[in-house]
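A single chain, nothing else alongside it, follows as structure tokens in the form predicted alone.
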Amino acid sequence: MAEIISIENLTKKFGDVTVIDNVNLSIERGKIYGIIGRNGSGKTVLFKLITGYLSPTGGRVVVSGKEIGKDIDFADNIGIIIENPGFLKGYTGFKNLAYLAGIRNVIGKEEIRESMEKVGLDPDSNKKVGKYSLGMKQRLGIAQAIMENPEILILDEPMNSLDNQGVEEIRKLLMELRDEGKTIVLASHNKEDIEILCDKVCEMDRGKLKIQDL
């Protein structure tokens, strides 16, 4: 098996609340794995953990053979949309991915043309952000995610407020980018989603995690 990520006995509290409670999962190469729960199950939380947006209070997240939080604060390989993405309004949907890209230089503009273009955007358009539509917000943080092109995704959400052409569009392109050999974990409230997309499914409730059989 092909490891990319591995969740050890991973837990999270705020206070005395326990959000993540003593998780464990590996996570293969090449697959889409969904994570479903109601809201407030932790998802969102797990996420933030294996991106390194948050620190553990207790076990381990190790993404490509090295530790969250002690060998790299951050994985250079992940694509992440967590939460509503934020842009800046007064620039167009290319200023904007370029003014990110722009962070690690490790892209040009054909990269981030090639990005928008895949998730249904003109890169040509004049029309700035704060013009956009929820749906073209979306999109957006879609191709931001992967426009550095990625091993890995985190996706929270990814088909929201998209309409059903849009929802058809991103399915298909996500399961091209598994097929090219990314790994792609994301939650979903969608059941479609899920079962049209996922290789493996996770559920948390209450902050366990347990994987279902499909």
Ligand SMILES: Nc1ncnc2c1ncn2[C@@H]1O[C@H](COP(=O)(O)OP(=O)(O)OP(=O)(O)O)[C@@H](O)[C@H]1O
The other form holds:
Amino acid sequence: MAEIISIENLTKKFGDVTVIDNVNLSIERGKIYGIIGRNGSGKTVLFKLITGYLSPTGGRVVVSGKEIGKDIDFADNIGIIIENPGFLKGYTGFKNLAYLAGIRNVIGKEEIRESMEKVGLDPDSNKKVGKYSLGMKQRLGIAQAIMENPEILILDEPMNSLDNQGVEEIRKLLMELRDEGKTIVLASHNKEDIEILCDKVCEMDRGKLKIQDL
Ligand SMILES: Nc1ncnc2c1ncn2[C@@H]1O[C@H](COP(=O)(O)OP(=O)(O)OP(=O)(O)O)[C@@H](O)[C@H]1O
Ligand SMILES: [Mg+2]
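Alt. form predicted together with this ligand, vs. the form predicted alone above:
Following is the full complex, with the preceding chain placed first.
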């Protein structure tokens, strides 16, 4: 079946405030989905529900046939960037990724090096992450998201702080990953990213999700 993520009657309330309001979406394998919407409309909360960082008030998210929070706590085939990735300032980019890769221990140094090179970072650099620019940290976050070769990427504003060249490189990388059959869901405020990259676009409006025709 083409569906890889199923979002069903998903609702999230914080106290009395409904932030995600009965959202339904079937996400198909091998496509790039763009989520647009104003600040505070619920994009990041939706991503946190998909990845299991938050649990829903109602409804469910099913990833590759498994319900998040019931069959599994976190989907193991998802790479994620949500808000600012936290890295250890005193270590190099490579060491940070090596440390994080050690948690699941499914990849080695070579995969880490490759993922850094794909986002335009030098794996051999001695520079500590504390001295990275914002865009370099963002690139490292993308490297972290892709390093274990996940089937799904959930990327919350992945182009944040990237320079023009960085945006071009990451666009190309995301399209290559899509062509390899990966599924990508990204939130963006950038019209061009949405138009160039996305196969499907959804707009979040005060917690309701509307699918747009391209
Ligand atoms: N942990 C929380 N507790 C209470 N309210 C929250 C929490 N997290 C998010 N919210 C609220 O949920 C709403 C949606 O926030 P969210 O971060 O999903 O917006 P967004 O669409 O990602 O916005 P932006 O474009 O600024 O990133 C906002 O009103 C926010 O204040
Ligand atoms: Mg957000």
